[in-house]
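Below you'll find only one chain, the form predicted on its own, shown as structure tokens.
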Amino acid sequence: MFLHILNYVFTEHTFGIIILLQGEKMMEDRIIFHIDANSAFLSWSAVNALQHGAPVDFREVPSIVGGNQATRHGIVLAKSIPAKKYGIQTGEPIIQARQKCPSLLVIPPEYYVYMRCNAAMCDIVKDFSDRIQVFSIDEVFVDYTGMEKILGDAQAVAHQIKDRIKNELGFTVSVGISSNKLLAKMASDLKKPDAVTTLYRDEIEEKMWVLPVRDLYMVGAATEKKLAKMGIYSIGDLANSEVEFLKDKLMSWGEVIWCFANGIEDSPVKPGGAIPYVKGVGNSCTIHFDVEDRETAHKVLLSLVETVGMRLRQGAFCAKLVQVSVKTSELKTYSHQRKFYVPTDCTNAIFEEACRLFDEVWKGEPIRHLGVRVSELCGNDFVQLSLLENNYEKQRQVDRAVDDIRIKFGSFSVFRAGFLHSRLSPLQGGIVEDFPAMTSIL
């Protein structure tokens, strides 16, 4: 809405200015929370371990959540505060992290533990509002508008939510409060851990404009470099730049980040709805041996699609496009993509199309790395069925049942028999724990 309204302002029409002011007034009346779990993966692994009798809290010692070095997955996914003091960074190789801290504790990722923690956090939040939107596995938006008349002051309720999560679930969250989702998210980052922070429009200059431009949501390293060449280093510099100048240099993206820098954003908190600016869901893995046959490659693709499909369903998305990427043992990379006839969130449908794409593009070289990505996302609350898809709803029910079992009993409580004795995990890539040595279906 605001992006269109701004066009009226730039033409200096009085009527347009009135519309803008009215729109801002309506937005200012909203109360939005952004709830962000602190050091989520490490905290959740620590809580789960303590519940199962672990003698140490991972959060209190130098520790990281990371993959298996033996299978070429040696990357730091999350770190404790004591580990941070050694200079350990998210994304660096585990072997490098161990050089910085020889006593470092490495914890395998446990995606389904994280899903259970997310669900428990959402259950508490639902006691305060029925308008919540899962933004990622460790972030939730809440529309508290109007609820202050029933439950009381927004800041007091935010503290109640924070304290209940800490006392009942054992981990901490930071809560940001504002009149829109963007500012609420920025607010939750201002103070961590275990904090409640406001960032309303009249606080932007003092609290947000002083931050480096890289701290603005959706400004990455590439955009930061481009802005630096324009003499824009802080969020305030960006906010006070000429929007037409930014559009000339960065096209439409320049207008988007200018709006963000000025706190302009009006997307609703949509339960089960799509997340603005989420472009796709991807999964990839480096295989611990070179794949040289089509059947094994297909199994790797299936193990990736299992988690891609689950993440789609968790986010209430369907995908319109799927892409397969291949990296050979010579580190040559190529990819292939195609649109679905009908948007889907079904694991089998995505897998079948991924296999067709792979078969069309693979040239027979030994494969080191495979990836699957789905994009052009839409909501899954309404799906247009094809006459050729007569078992679509049945397949969706099966997928959801499998998701529920894995969330409750663990990643490998149910898996496809084709992975037995295959040297491959039935779920690879993303955030899944290492596959145990299994010789039979549990």
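Quick caveat, the model's predicted, so the values are computed rather than measured. Whichever C-alpha set is largest while still superposing within 1.5 Å between the two forms counts as the rigid core. Numbering follows the first chain given and starts at 1. First, how it differs from the form predicted together with its partner chain.
- A displacement of 2 angstroms or greater separates the C-alpha positions of residue 403 between the two forms, with the rigid core held in common.
- Relative to the superposed rigid core, residue 80 undergoes a CA displacement smaller than 2 Å between the two forms.
- Once both forms are fitted on their rigid core, the CA atom of residue 373 lies 2 Å or more apart between the two forms.
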The other form holds:
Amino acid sequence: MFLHILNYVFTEHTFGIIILLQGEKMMEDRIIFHIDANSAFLSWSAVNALQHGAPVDFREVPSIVGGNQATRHGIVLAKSIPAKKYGIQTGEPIIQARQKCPSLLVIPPEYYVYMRCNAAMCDIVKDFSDRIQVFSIDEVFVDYTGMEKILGDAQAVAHQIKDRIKNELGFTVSVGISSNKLLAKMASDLKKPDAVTTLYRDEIEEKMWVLPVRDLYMVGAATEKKLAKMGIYSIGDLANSEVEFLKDKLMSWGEVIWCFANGIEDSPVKPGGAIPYVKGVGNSCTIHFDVEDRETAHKVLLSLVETVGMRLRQGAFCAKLVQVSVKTSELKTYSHQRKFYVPTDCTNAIFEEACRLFDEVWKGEPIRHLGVRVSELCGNDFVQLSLLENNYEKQRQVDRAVDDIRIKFGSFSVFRAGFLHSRLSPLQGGIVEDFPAMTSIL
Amino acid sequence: MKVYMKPVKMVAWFTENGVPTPVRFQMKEDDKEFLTIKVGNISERKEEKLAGNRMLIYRCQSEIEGTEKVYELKYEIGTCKWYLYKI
Ligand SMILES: [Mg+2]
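Moving on from the form predicted on its own, kindly provide the form predicted together with its partner chain as a structure.
So here's everything in the complex, that chain up top.
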């Protein structure tokens, strides 16, 4: 609209100056929204069902969205508020959840509904800014900087967005407002459902520092434990620690989380973001002999994960959910899945989890076919800044180097030593599920 | 009116601009014959976009089996299906 034209003129004529100004202004003066759909999968399925005449609103009864009831190892992907009252948790096995609440309603995932809801949510948001980044299927970042001169106060507009989504699309969102993406994301988490919360730099102390350190985005169980040993329990404790001390204990990861605790983060809102259009990356293979030992099975998993990891990284995604599926020589199939607390794109991290899942589910029968699949994708924006728990940082560098070599010299130019003299292929081709047109991007 | 929400067979006319108006539909309850209903007065039209799915809703009145009844029809744009939504 009006602003686009204006922007263009400016950059045409005073390009250098604008860049300079923005560089200086960037950190403090931006206005960023993070819009997060509340219990997205569950409420989206609920609204869709109501629209098609369902007699109950899933949001008002104990209900969960859970992967595939046929395979008994499905886990809870999302839960209603009444289900939460039974102590049901996201990520726990469905059987366990059913024990807590026998009348539990289990709704299968409906990805086409989720994608439609995501697109509809973005359509509304686009009326308020042209700079939006789809971060995951239920999260959008919006750069509202400059728009306040045309559309008005950020908080009032955030309320408008939230209310329009509620009235037109039938589900609620939480909106966080701040001067960077990380704080906006933390803010949307502070109050839900159906809320607008600000978390500007001068509000950090009062609103964020009081929270346990585990609530800081990207801090998982392993980091939490290490921090506890240093006497750091709250986000405030972390923010007020000596950064040199943290670097000494946790290397560069220490500095990253110290910055986060102090609200320092300056990644731009990247328009586009193809995340919701790909629901997952999967890879599976039929093995030309029956696998009867754990070690060989793990090797096959590694060959599958190698490609999955590479595809994830090429798409600039991280995954929150891993699933392993096994088909025995008698064609019995079962699968097992688990959620990562912190999203990852690291081959070794996915591989370790895949092995753990395999070990838990395999009963020792000869195996004919194995599959690994990651889903619940989100952007890798915060991960990229450095990474991760368990010193995955080095492994990430290795991942990147290996990816580069393979892209340049071919898939088989470098492979893990474990595959030398084995009957197995060191990596198996990856498939991007459901949306073949996307393979060119991934 | 109660939510009924069953698909129906429909004859509708569309304007040059793609605006549909229901004309006549057939419904069938489990053990009964097909019932053909001529759509009478349409008192209200609205559009909804719940969960991002566009549907047109028509509030209509017709004589059904001897009595005048108010009911609502729904047209799901994405699937081109008509439903008797409420009766
Ligand atoms: Mg959400």
